[in-house]
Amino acid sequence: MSKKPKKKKRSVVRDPHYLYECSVQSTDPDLDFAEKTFRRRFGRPFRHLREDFCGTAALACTWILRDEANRALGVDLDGPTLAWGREHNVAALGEAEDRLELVQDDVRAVSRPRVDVTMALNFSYWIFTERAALLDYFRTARRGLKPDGMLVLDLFGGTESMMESEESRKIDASVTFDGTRVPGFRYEWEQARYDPITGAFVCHIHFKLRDGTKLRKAFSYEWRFWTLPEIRELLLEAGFEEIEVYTDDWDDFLDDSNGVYRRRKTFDNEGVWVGYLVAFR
């Protein structure tokens, strides 16, 4: 009787930072948007980027490799996450590493060197739950921009955005910034609690791997849910000259965003929408 062939072990990657970069971050589309918007406004490319709440600095590292003239500054308060970014992402830059600076500090404490564009993505600035704290951050962000500079934020909203809910989607296999191959896995987003009195908003990210392993609460967030009008008003109060709003188009066939962001003066509310706010100094 012939022996049954042994089943190959299913390859998995359990590092939550790799899983986050593959499922949450979209560095190239985000940078494409920033470059297009800056060029339309100022008629030239920008060269110096600041990534606030940079985490593993994936966005800053991607920017560095786009052009030999590009420079970047990354700011984050979390030492271990920055250390991971240095080991895995910054190290992959090779000699280009000299054009990237990472700073471990509160983003409200760093306003130099001045840059062309600051980006604070993945709703990270929602960590400021008090109005005064968020205003302080926006004022610091403005001081850190050159005269022809812009701040790019992302945000979401809609009739279902404050409800307790869970969303699950399959993430295809991909290769990370440092060349690590990450097999497909499942990403789960949980909106666990929203308090309509304080705006307190608790969310979690879970990952389910190919071998059945589930990483529950791989990342957890205790935010305040900031609405678009609130953020616009705070940006103007912080001294920004003009605010532009961009939201995604919806594909009814896919029942999902088509990834195209258009400038809006007004738009119809939906269950959930995602957008960018661009503030010009």
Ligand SMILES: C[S@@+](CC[C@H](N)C(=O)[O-])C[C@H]1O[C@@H](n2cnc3c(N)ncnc32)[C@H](O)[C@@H]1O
The other form holds:
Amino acid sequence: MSKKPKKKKRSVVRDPHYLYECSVQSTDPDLDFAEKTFRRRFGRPFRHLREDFCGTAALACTWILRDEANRALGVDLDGPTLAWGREHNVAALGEAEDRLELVQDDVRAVSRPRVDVTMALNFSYWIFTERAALLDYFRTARRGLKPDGMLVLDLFGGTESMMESEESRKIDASVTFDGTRVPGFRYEWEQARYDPITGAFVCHIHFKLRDGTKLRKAFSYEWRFWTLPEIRELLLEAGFEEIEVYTDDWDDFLDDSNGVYRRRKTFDNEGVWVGYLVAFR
Ligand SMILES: C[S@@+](CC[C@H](N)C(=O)[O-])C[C@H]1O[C@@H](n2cnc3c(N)ncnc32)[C@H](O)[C@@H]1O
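Switching forms now, from the form predicted on its own to the form predicted in complex with the ligand, please provide the structure.
Zooming out: every chain and molecule, the one shown earlier first.
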């Protein structure tokens, strides 16, 4: 009797932090943007980066490897996430690890050492649902900057953004910071609830792996949807001198952002747009 050949199991990586880093984060483009913007404003490179809501500190670690003069500070409340970052990302830095400091605390409680650039990405500051709390964060962020310093935030908006929706994207295979090969998978972004009275905005990230496994609600967020004018006003109230707005260009052929962020004084609203706000101290 001939044996039926066994179907080869498709290898997968189930660790949500690896999947998050591969699908959500784009540390190199974010750092390219910060370097270009800082140089245009101050005519020199910057060296000391702070990553707020750093989670696994992927951005800070990437910054350390870019230049041996670079230093970084990462701040996050969550011990287990920081521990994962230490084991998988920081350990891969080798001796360069000395140039990175990770602090487990509320971002509103840390304003030293002063840095050149603070980045708070992937809309993490939307965790502050009250005006007073977000203002407190912006004031602390400003105090934590050197005189020639800037805060970089990302945000999104558009006519189709404040509503329930689902979006799915195929993520190609890639290699992580510590050399782990992550086979391709699907990333799903669900905007589960938007309350127009409070601005409460509940979102989830789901992952679907090649072997059929679904990681539902791998990450969930209970945010407030902050609009660009509200954030701008709060940054000015916190004492920032000048705010610049950058949004991406839409490529009709790709039906996606072309990844180019231009400075805007005004722009036509779209279904969904993504942007950076840069606040100079
Ligand atoms: C969406 S993740 C950001 C991960 C990653 N840095 C990125 O840019 O994609 C949000 C992180 O914020 C942290 N966090 C939430 N509230 C915080 C607070 N008040 N102070 C510091 N970290 C906070 C959480 O522990 C979580 O790791």
